[in-house]
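Presented below, as structure tokens, is a lone chain in the form predicted on its own.
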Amino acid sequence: MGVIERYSELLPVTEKTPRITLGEGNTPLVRVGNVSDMLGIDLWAKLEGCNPSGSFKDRGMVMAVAKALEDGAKALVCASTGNTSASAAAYAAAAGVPCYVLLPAGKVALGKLAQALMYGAAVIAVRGNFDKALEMARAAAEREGFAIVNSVNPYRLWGQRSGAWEICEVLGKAPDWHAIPVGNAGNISAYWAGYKQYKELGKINTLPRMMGFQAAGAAPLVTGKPCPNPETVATAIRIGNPVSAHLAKEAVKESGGEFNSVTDDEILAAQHILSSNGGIFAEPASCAPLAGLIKLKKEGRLPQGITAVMILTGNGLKDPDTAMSQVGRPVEIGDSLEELLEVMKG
């Protein structure tokens, strides 16, 4: 069951809102017991890698493509940093829609181009930053008469709230903090409405304070002014101005959060931690919430024995590049038991 036949009741569709499904959402929210104890929290990762597509971007996807198969349109149109390309792609194909992505001219980590370019979009590679991708693509949906699929369509926020329902659901209530990546700024503000819509149902008590990580390299929200030449390792949110950050301030605001940056370093070191103590690949860009509790830990500014969740907004597996930059590669050995033995050895 996906997002739009689980969450009907809570969700703008009608009778004649088409059920799409790839089978998105309903994702594992694990705790992460050997990274809790050395934070001194009770810490949760949502895993949104697990959607359909590697991202979370499915769950605002599949409202986005199926309002705008209701509504008549004939093509998608977005512009990505690579999520959005591979989520609109997918369900573009599972649709049988054309879709045009607008990709920043060798910006996009290799496993998402793949992705998009698999699932049959049209990939256009622009001269530019992402910002003057979304620009581009906003222009050329008005003038075609497309429907634009980034988030500033506002059924992609509506699904993206499907993920703090499930939280609530699972832990029975709602976390302290919720730290999560922060790029264009929509997936902050969706959580933050969902949160708010369980709390006014009556579903849960309190809510809780939301908690933005960006890249230093690329983090307007932290700095207060647009960045015009963003660059960081963490490909998906590597955008210097972001469209709901109006919308993103709010949801830190009224939820007495806060935003904060951490460095490309810090970024990867929070990945290898992840993976190697806890057992989960997750894209760099996703990272940066944890990135940013160890960097508060240490700055004392950790509160102890809370409830965090940390939102995983892609799989590893997205961009394997900068991940085996990191590590280091196979041991290669002939086909004899003594030299592997030496190996084991060390």
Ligand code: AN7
Contents of the next structure:
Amino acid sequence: MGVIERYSELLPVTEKTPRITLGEGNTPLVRVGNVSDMLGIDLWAKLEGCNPSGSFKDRGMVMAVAKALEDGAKALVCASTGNTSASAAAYAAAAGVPCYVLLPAGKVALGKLAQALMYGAAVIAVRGNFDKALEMARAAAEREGFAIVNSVNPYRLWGQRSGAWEICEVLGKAPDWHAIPVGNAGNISAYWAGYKQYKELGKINTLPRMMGFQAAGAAPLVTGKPCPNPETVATAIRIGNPVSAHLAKEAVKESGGEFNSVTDDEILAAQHILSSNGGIFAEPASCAPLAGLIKLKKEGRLPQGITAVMILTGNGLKDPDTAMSQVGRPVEIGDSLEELLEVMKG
Ligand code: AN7
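Please supply the coordinates for the form predicted in complex with the ligand, as a counterpart to the form predicted on its own shown previously.
Next comes the full complex, and the chain you just saw is listed first.
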């Protein structure tokens, strides 16, 4: 059962909303034992890379596309740092509706680009950053009457609330801390709305502190002003002027949380720890929260014994180039057993 059917009572769907799904949602929430011990907390990872297109975007995209179909949209448009385009292209393909995706030229991870092209979207590389591409996508959608499926589309945030509901269902409560990467700032806003909705319904008694982590080179919510030239290895969150900044600020303020930034080196170190100590391969942007928790631990600002959930927003396989730049190459041998045994001795 996908997000729409599973949560139809909590979402703004009608009888006319098509129950489309690619099997999104219901992703694993796993305890990361080794890293919990290292940090002195109870750390859980929400594996959003297990969604059909490999990122959390599918939760909201299924809603946005279903609503676009309900409204008779002729085509979908989005700008993207990669994952939104992969997700939009997938659901557009399944729904049989054309999809235009605008990408910052040369700044999208290889796996995501391959996805958008394979799913058959019209892929347009804009010489400019994501913020510029989004401005153009919105203008084109308005001019042509196409459905914009970026998180400015409120149905995206509705669907993304489902992540919070699932976490509460598995833990039987809300976590103390919710640690999440922040780019265009939609997901942190959606999670906060999801937790609040569950509290209002009496399904949970407490709310988490919303801890939003940005890359140091693209940290407008930490510095308090737009970043005209965002730059980071975590290309998914290479965003300088988040459209949902106001909602995200509200979420952080209301929850007593904070925004913080982490350097590219800290992000890559966290990615390596998570994969080699935790067996979980998440893309660089997804590792910003772990990098942030490690940073706070070093600063003595990580309360010990708390339950924290980090949202691993995208699959590590999406960005093979960054991963390969961080690791060695395989040892190559001939077809001799002796040689193999020699190599295995190290
Ligand atoms: C892996 O795909 O903005 O703060 O165009 O791909 O809700 O934007 C991606 C964002 C975190 C940030 N982690 O979420 C896009 C895009 C990953 C992401 C974010 C993104 P938001």
